[in-house]
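Single chain ahead, by itself, as C-alpha cells, in the form predicted on its own.
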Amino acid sequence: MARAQDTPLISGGVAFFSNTNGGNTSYMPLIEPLIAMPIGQRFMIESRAAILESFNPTSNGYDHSHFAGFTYLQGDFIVNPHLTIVGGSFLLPFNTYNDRLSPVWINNFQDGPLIASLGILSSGSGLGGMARGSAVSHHSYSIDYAGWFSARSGNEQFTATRAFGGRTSLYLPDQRLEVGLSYDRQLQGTHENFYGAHVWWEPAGTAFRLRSEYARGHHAQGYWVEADYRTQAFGGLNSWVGRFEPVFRLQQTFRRDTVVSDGVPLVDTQRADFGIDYNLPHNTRILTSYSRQFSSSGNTNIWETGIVYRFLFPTWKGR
C-alpha cells in the first residue's frame, strides 16, 4: 500500500477551444500536463506545463503562433500536519483563481476573469520559497495561510519579478463558506501594493457553487463573481439532465489611471458571461459560452466552444 500511494502520477487536460470575438475567430489547441512525484513520506516534486498552438484565419490562410513551457515546477517539504515549505517555481497564492481554478480541466469558461493579472505579478508564478498550511483546524471553523517570497528572474522558463506577499483564509465547514484576504508587494522597479479579497460558498446538500474575488493594485481594480449550478432532480448529477452545467460570471474593471494596464483594459469595463456546460462521461467537458462586453471604447459579442478531456494515470502500476 505505501508503495502505490508513492507512485508519480500523470494528469491534465488536452483541450480544443474556439473563441469568436468582435467578429474575428481564432482556434486553439492546448495540452497542459502534469505531474506530482512523491519521494518518501514528506517529499514531493510537482510540475505543469502548457503546450499551445493558435490559429488565426486571414485573407491569405491562417496566422499560427505556438507556445511551450512550463507554468510551474517546485518541491514540497512537508514538516508537519500545519507546515509545507514550497520551493523552486510556483504559482503566487493571491486570491484564488490563479492557483485553484486556471488548469484547463477546472476552469468554468475557456478564459479568465478580467482581473486575472492584478497581484500575479508579470508571469503568475513566483520563483523562491513559500510556508503555507493550515494554522488553525477545528470541527467548526480552520485557518489556512500561504506566505512567499520571490526573486527576479530573467529566465526564459521561470520569469518571476522580485516579490513578496501572502493569503489567509477562514473556513467554515458547517456553512461550507470561506472567506480569505491576499496582498502582494512588488519589490523591482515600481513598488507597488496589491491587495485581495474572495469569497467561497458551495451550499450543503446541492450542486450549487457560488465564486466571487475582488483584487486592486495601483492602477486598477475590479471583482467577478460566478455561479453554476447542477441539478440533481431526474436521476442524479449522472443523468443526462444532471450532466448540464449553467454557467453565469459578471465582472466589472475600474481604471485608477491609464499609466500601466496591469493587465486589466484601459478603460473602465463591465463583462457579463453565460455559459452552458456538459460534463459527459470519462472525465469529458463541453464548454460553450456567450458573453457581452461594454466599454467606452466599444461593445462586444464573445462567443467561445470548446471541449476538454481530464486524464490521470499512474507513471507505473503500484504493488
Second form
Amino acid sequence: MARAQDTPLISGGVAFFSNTNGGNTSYMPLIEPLIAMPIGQRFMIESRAAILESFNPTSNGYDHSHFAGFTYLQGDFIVNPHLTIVGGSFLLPFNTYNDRLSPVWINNFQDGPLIASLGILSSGSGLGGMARGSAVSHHSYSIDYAGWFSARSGNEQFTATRAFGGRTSLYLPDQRLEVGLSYDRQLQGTHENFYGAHVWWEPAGTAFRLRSEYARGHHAQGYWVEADYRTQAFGGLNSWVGRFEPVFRLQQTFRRDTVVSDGVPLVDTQRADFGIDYNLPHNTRILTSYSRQFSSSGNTNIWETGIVYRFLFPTWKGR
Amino acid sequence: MKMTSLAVMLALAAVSLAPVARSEAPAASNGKTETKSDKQQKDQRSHQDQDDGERIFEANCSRCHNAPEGFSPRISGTIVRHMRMRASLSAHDEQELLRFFNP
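Let's compare: the form predicted on its own is above, so bring in the form predicted in complex with its partner chain.
Now the complete complex, all chains and molecules, led by this one.
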C-alpha cells in the first residue's frame, strides 16, 4: 500500500455570483479556501476562510465592500472511532445547512435558506469544545451525535455566543435515508431555545436528492424542502444532458412575534426557488436560479447566476 | 392569489421531477455475502475489499456533495480523516475506503 497518504490538503471553492433582486443587480467574487492538516495519527487542524468583494448598485454607480475572515479554525483529536474531541472555533452543528451545505462548491443555490440563521447564534460558529462521533455504526444503520458548548467571545475574528447544544441523526445506508434532530440554547441575553429537525433522502441508484429542514426559535420558525436530480437516461451523468441538474426549493417562514432577534424575514414569507445547475467537467459548476418570494410586504423576483470552481490539492509533493 | 401561484409552481416542480431516472440499478448496495468458506474468502479478499470500499464510497460520499472527481493518493488519508466525523464512518469503513482509494 502506498505511504504518505496524510499530506495536508488545500481545498475549497472560488465563485463569481450575480444576483438581481427586484431589479437591482449586485456582483460578488469570492474565494473560500480550506486547509486540513493531519498531525500524527490522531490529530488534525482544519480551517476555512472566506474572502469576498461585493458590488451593490447605488443611485450613482456601484458601492463596493470587502470582507475577509475565518469561518472556523479547529483542532480535532480522534480519541477512538466513536469519539472525536473538537476544540477551537467550529461550525455549529444545527440542522444541516450550516456545517454541511454552506461551502460555495456544495450548495445548489447561491444563497442559503431563509431560516439559515435560526439556531446558529448569529456567528454560525462556536468558540469552545465539541464531542462528536458515530455512536453506533452498523452495516444497516448508523447513529451519530454532536454535543458542544461555546463561550462568549467578542474577538473580531471569532465572535461567539455563550451557548450549548447538540444534534443526533440516524442514517440508513441501504435506503439512503437520514433523519436528525438538533437543539441549542443561548445562555446570554434572552435565553432562547432553538429546535431543529432534518430529513434527507437520496434513493440509491438515482441521482435524486431530497433534503429538508425545519427550525423553530423563540420568535420565528420555518422550513425548506429542496429536491434536485440528474438524469442518467441519456448516456449517464457525464453526458451533456446528464450534467444538467434541475433544483427546486420551497421555503416558508412564520413570525411568532415581532422581536427582531434572528435573520428570519419580519413578516411571514413564502418562497419558491427554481434552479438549473450545470456540472461542467473539472469540478466547475454553473448555478442559475429564479425565485419568487411572496409576503405581505411585497412580492419580488430574484434572479441569480454564478459559476463555481472547486479545487483540491496536496500542499506539497509526497515524501 | 398567492397560494394559487404557489400551487402552480409546486405542480410545475412535481412534473419536472417526475422523470427521475431509476434505470441504473445500484451496483452492490445489498451488502456482503457472509457464507463463504475461509479459503474462498482469502482468495477473494482483495476483490471483496475493493467492492466493499466502493460500496461504502457510494453509500456515503455523495450524500452531502458531489463525490470528488479524483485526487492524489497522497491526500487520501487526509480526506478520510477529515470526512470520518462528518460521514460517520466506522473504523472498518475508513480502512476499506483507504484501500479503495489506493488500489
